[in-house]
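Single chain ahead, written as structure tokens, the form predicted alone.
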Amino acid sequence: MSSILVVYASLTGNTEEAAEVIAAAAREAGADTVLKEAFDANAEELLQYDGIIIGAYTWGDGELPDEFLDFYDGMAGLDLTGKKAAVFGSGDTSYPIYCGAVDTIENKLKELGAEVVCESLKFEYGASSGEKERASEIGKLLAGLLSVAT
């Protein structure tokens, strides 16, 4: 059975809700899925899973949230070659850089060798019903890709 780690940082619960939708969909599609808040996770755990899904809200002018920084810094030097990944997160269009944390995480995953398998999901504040459906599709997509690969 393929395994997926979903790691997220959420301030108001919006990103957490999307993470829960993604994890539930991945489980439903047959993947052994673990859901963790970033401050309860260690970046080296990424090496133990076939798939990685990371989500964070964007803080200030496109920055990673403080509670995500230790996890992000811990990713430095990891070799994620062969890992399939996806990224999601919330933001606020009133700032000049919309969902900048999502872009930062996606770039880091690619830099470390992971294959980002779909366009990152970005949503303003809470995910709409359509965005929740897309979140569900991300979980199912990654689980499906991993089941084919194993």
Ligand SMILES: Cc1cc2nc3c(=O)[nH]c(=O)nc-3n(C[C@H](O)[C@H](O)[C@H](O)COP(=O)(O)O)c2cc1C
Second form
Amino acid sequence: MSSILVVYASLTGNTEEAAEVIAAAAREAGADTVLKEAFDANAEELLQYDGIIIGAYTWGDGELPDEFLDFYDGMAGLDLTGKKAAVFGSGDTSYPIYCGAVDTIENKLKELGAEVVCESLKFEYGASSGEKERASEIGKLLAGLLSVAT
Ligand SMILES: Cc1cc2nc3c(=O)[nH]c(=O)nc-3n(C[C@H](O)[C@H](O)[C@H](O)COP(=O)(O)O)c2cc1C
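Next, report the structure of the form predicted together with the named molecule; the form predicted alone has already been given.
The complete assembly is shown below, putting the previous chain first.
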């Protein structure tokens, strides 16, 4: 069975809600899926999974949230070649850098060799029903791609 780690940082629950939708969909699609908050996870754990889904809200001036910084720093130097990945997160369009954390994480995953399999999901505050549907599709997509690959 393929395995997926969904790891996220969320302060007020918006990104967490989407993380739960994604993880439930991946599980339903047959992947052995673990859902963790970033501060309970270690970046090296990424090496144990076939699929990686990372979510983070954006903080400061388009920055990564504090709860995600240790995890992000720990990603440096990991070889994620062969992993399939997706990224999501909540933001607020009134800030000049909308969902900047999502872009930063996507770029880092690509730099480390992971294959980002779909356009990253950005949503304002809580995900709408359509955005939750996309979240669900991301979980299913990754689980489906991994079941074909393994
Ligand atoms: C001090 C502060 C700075 C923020 N900076 C940004 C930003 O630069 N870009 C952005 O898209 N959203 C920004 N946001 C909005 C949050 O990302 C947004 O409220 C999000 O829904 C929080 O997600 P969460 O519920 O998962 O914690 C900021 C919010 C606060 C309070």
